[in-house]
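What follows is one chain in structure tokens, specifically the form predicted on its own.
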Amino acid sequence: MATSAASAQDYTRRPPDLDRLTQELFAEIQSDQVPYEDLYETLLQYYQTPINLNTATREELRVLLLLNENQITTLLLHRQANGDLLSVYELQSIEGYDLRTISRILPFVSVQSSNLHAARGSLWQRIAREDNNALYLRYERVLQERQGYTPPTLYHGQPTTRYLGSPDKMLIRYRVSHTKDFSVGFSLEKDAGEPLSWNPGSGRLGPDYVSAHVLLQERGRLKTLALGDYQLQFGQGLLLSSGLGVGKGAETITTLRRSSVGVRAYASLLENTFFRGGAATVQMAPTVQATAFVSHKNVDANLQQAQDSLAQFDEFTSGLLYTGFHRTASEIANRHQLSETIGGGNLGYTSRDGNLALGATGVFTHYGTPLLKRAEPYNRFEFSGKENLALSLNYSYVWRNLLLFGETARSTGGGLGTVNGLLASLGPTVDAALLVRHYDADFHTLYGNAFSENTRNINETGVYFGLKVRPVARWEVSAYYDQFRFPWLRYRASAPTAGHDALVRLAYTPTKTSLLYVQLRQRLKPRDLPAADVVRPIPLPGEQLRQSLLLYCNTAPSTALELRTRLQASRLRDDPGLPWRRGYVLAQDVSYQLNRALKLTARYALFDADDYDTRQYVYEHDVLLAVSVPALYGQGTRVYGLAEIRLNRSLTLWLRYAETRYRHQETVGSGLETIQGALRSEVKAQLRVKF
């Protein structure tokens, strides 16, 4: 990995342990739909463009999710009283900064005396000289033949559906960036099954997904200018939220609040979480910033014609498609069928001492074809039509060791959404958090992602309590309890329901390189059960209860060898009186740094899950900038090996092989992903070329 130079510091930043940090942030992975790749890349980006502790604002320090409000306040006061830090080692003299905290933030921060952009030459010279200037080439493939790649057969006289492209997945990616200066990059990706085709008229330029961006910062009053693909995050994310958002996790305090980071460059491979067009932030006054943005792109949707002459719309779509796959004829037919235009802005005020921040955000969305959900009871209050206007106000205020924050928004039709919270450092070793949220059933936010139990901010009311205590050195207890209810019906919940989610984690850090913890979690979230005789004549929600246990041990017997053991187990019951179903996975990881040129990582895991509902998600080490979180169910073993080979100063090669071997199964997967046999194996190779 690259190491940026820092003029006023006399240490070499070590690469962050993103695997371990991710596992510390996330309490339990329960879905592969969460954009972990976006989070992973955001953390990596902070490593490649570290935050300057001598110029960082309170909001910029919060983004890291690794500092509490008391630590941020003491750092700002230290800077105010003593001037710029001379070295990161000076952090040890600041109240509240223990060795664990310093060790966690070191990869993401730097100490520089001033803005050195001018001294580094012109923009082109700065780009050419940047350490993280690199091109990535990636290839991956499943070795077994899947049904989607077999010759089509006839069904009722018609050929069956098959993938139109090869099973190869390929990626080309380039990016270079520098903190508060610039970011330039592009990405080209072809997923497995997608054909390569050149048809500029339909937006197909070889690979299926093409993304590019240019972002400039700190040009006088122009604070940020983004062209191409970008992300936005303001307030608590009710209207605009992207990037680093963890939500409920083992970090029970700092991850609760969203950071208002404004305009960010987008270089990820997720095909539906970005804006495309332009955005600019201007410093209107020393304490006032204004942001304006416009975005236009075509998104995937299945357009339908109304069969009833009295229907509300002649042509409509029942919803947007987010998979990003365009492998079959029907997926290609749905590709980029719906035009989406979004415009809006944010006006923000930050007091001179940084303690008070106020903001107002407006977002207007226009679709070329109306959205109309299926006529199901749970869709009664869903968004329909072509246009949606949403307005919000957000605030953040620091008083002593307390941080108050919140955002309230209203969308077209009158739906209200509000989220308000409090973070408190009750003492040097005790932190607490409280968050209250309410999202009406008719509150519509199309790019929002504020704190919630569901994946969208709609039809939900809840209260969250978080606590973190460090009773003695090296020990830490984290806990949260979240009570929520859904006043209207949901998908797979045919009645108003309520539930809770609770977690306790006890962590012990015997050394800087070792970590042990045990975690218990319980979540009650009602879900429909099928009709059954007179007891349940129609589908109604049962009290589905999930209980989970996680044991984790990370130790480094030597500087070259690292061992990680993970045991996670869960049991699930659909309703009181019904039987428990169970799943577990036991995984052992080994990493060995053979020499400066070669690092090997491997895992052997056993898993046993009764069904798909008790499947286990386990984070895996992958090539740089990639994330692997497979879902394991059934019985079997999961094995992978990864080699990181530094060929020379410019070239680094990653090679990865992974396989899942099932027991008592004759096929793997379903539908077009079906494999005949009990084995699924994947290979992946990535080359990084540094300039």
Given for the second form:
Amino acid sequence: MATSAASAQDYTRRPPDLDRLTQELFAEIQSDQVPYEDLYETLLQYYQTPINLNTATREELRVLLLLNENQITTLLLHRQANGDLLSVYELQSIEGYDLRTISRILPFVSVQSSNLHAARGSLWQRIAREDNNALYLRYERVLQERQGYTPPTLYHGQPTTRYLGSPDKMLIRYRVSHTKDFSVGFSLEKDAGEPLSWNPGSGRLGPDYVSAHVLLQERGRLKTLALGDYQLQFGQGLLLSSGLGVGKGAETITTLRRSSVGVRAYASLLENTFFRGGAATVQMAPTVQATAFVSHKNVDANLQQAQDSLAQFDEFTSGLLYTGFHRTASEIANRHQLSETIGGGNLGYTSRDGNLALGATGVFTHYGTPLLKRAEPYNRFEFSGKENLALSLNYSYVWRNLLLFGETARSTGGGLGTVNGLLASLGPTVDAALLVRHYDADFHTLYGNAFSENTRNINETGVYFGLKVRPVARWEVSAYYDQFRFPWLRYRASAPTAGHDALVRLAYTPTKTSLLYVQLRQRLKPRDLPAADVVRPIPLPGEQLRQSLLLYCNTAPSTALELRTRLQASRLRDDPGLPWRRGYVLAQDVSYQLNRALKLTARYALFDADDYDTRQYVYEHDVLLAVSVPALYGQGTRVYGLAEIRLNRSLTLWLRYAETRYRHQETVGSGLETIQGALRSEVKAQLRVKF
Amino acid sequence: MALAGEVWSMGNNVAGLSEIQQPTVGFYAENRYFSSALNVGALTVALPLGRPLGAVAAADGASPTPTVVPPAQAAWARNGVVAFEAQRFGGQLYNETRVGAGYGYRFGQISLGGRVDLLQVSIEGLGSRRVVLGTLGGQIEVVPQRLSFGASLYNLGQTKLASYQDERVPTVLKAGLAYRPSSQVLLVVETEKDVERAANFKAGLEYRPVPVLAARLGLASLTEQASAGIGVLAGAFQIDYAAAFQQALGFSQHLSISKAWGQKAQ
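Pass me the form predicted together with its partner chain as well; I've looked at the form predicted on its own already.
Then the entire complex follows, led off by the chain already shown.
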């Protein structure tokens, strides 16, 4: 199979540097809650079954995030005028394709004369022969003893809380997929501290998290059928977003727009952002597609009984719990306590030339127990009750070198949300973007994740400008400026606030394998001052300003050796006049391909950050399909080593050791995670069995 | 401000006058935050002196022929350009009136200019005061037709307005870069420093989808103001409109109309 696919290619595709690409797309990691793994896996999927440049539609080319609108248009025009591309080398003759773009997309694209599915036999044969048919076994453990795993002590006559399971984290995962054909897979995961228990009545089947899916695509008029766990993304993701949104990053243009990718298989390990049930997309007419979906699952929530007989609800939950951890007695008690049923659909029209796309989406959510957030002023307009219906309209239109797009939605209670943008290729070397969004304080989208500064699409108005210029070959300047306003209070901001976020990055690519960049970012986002600093009679959040610098240098002196240096520094001030607090990390990576069977990667990093607010997230190499971005603060060193061992054609083993050593600390972590001593080390092993 | 060749150079960077090729009259009006007390009105006249040196520049043939002729590519007047401006800011209670004369001259890639203003500040009930201000400007084309740098110093004498609290007319130094990656696109950045205030950083983008139409976007850091505008070339008239938005104060509007006489030297 591998050979027949390879024969259609006339060059050897280099494996993508996913780490580098992820870093280019995410400007600066500021949270460990971003679904990097999802993006990582999507890119890996494209590597394993590349996009066929001869059949790809406009929307499919956009999903790659690596081509601007002008490049997509010129490719489509080239195809129209000259027929199918004969080889990827032909890309060089297409207007707007510089070497950097070509080398960035090469791992993810191919040139094939027609759809190959027909020649590949029945579905079972295709699955059996598929190249990425693989089982992953992963094991992970922190070597030091943490407080949660020690025997319980007595406090006021009650035993203290402890984790009920072992400190091992285990994962079994199987997936086989082919783009535009099928995807079948399952995942079983037990987090550290979670017990293994067999209790089908409460949905506990050994490991704490179980996920499985079957996805079929392109079966005549049935474009997609998903059973089991799946994700949905339509329009700008205002109502349904599958986590493929990158948001603000150093890629200031192409990542702004969300793609209507529709139904996707769910194979990630985040225990909440998916749907469970079924979804189907049907081609109603050559230009019209309809999707219907239904999902039912039980989510984690803390159920409470109302103390007051006149209360709005007798039983309610103050909010959903998203950690996915079920380690202690109380976490297990909250596990899957709230039933959630979601149904809805999308009707999409795409014009024959692909330039105009219109869609309508409806999502109805029903909870078994009413939601009622705590009676804080900032929760004044939050969703409460059992049911939410949200309806939206979205559009996307290409006119010459301009791409207009947007989505507007209304939710139960009348809240409006709208996001509208414009991407423009102003010339061969200049791209610009503009995005305007407004989300009412009472706009409730429970599965939406459209572009915003807040983590959710609520209580925000903002304007984003992005610019990318390539003044001379090999150099690129990208910049954005985002201005936002929160008309109502937020968590930790007891007044309406406004702020901005700006970034400038200068990148230089001297050779195919080298990359240097410098990036500056400033963000003003008001937040309440710590209680000690408050001298104000009325609530007025402090003007928190954060400035950061990133220097990155990546070179490959030889084909086997790769060196990376990364300097990250930031400073933060809660209000003008208050002292700056600083964080700093300097990391040196070495990666060496010893021979075909063994690849070694290592990092030594020093960090010094004043406190948790100035913590630094540094992207780390990890075993395949895992992403590691630890938060570093305090003073110390972070070291890791990773070995990738190809045992034979079907077996690959990854071994990883990482440790953080702290200075001037007697304990590491807090609460049940506390470690006595100044060292925290983790081991990880992963085995991939290819069939 | 680094742009050259338009009548508004008189107020932005007087060195830019040097590239005006035709006698031009411009009218400018501004309203901030819908308050009539913050209105600005200005009238400017610019007159090139002597025959333009256009033939020389065009004969060079050093430049490729872009579809749109950027102003920077055009020729400049042999003996420089003089301009006169009258400007008024404010309403009944407080207003500033300024009349000035400026001159710009270009040699090679460098332009220099200077202007002298008579400024009158009037406050109802307190009377008025008149002072004289001097302003200098310079521009250089670092990469012809691609990149130019400009700087301007307003009120170089730090003229005193009143001895009470040592009140002076603001002294403002501006420096900026204009970059034209293609004939349709112009990118500008500028920093502006008033002696007594924090530095302001501005960025702007102009795009000309067709030669007679320009779309513009602008940002300013200190004032946290974003602006968007449109420019139309209608025969001999150049009409520009911009709306700016400040989060706390709201909208302000800017309109300018200018008319040029005679043939452009190409």
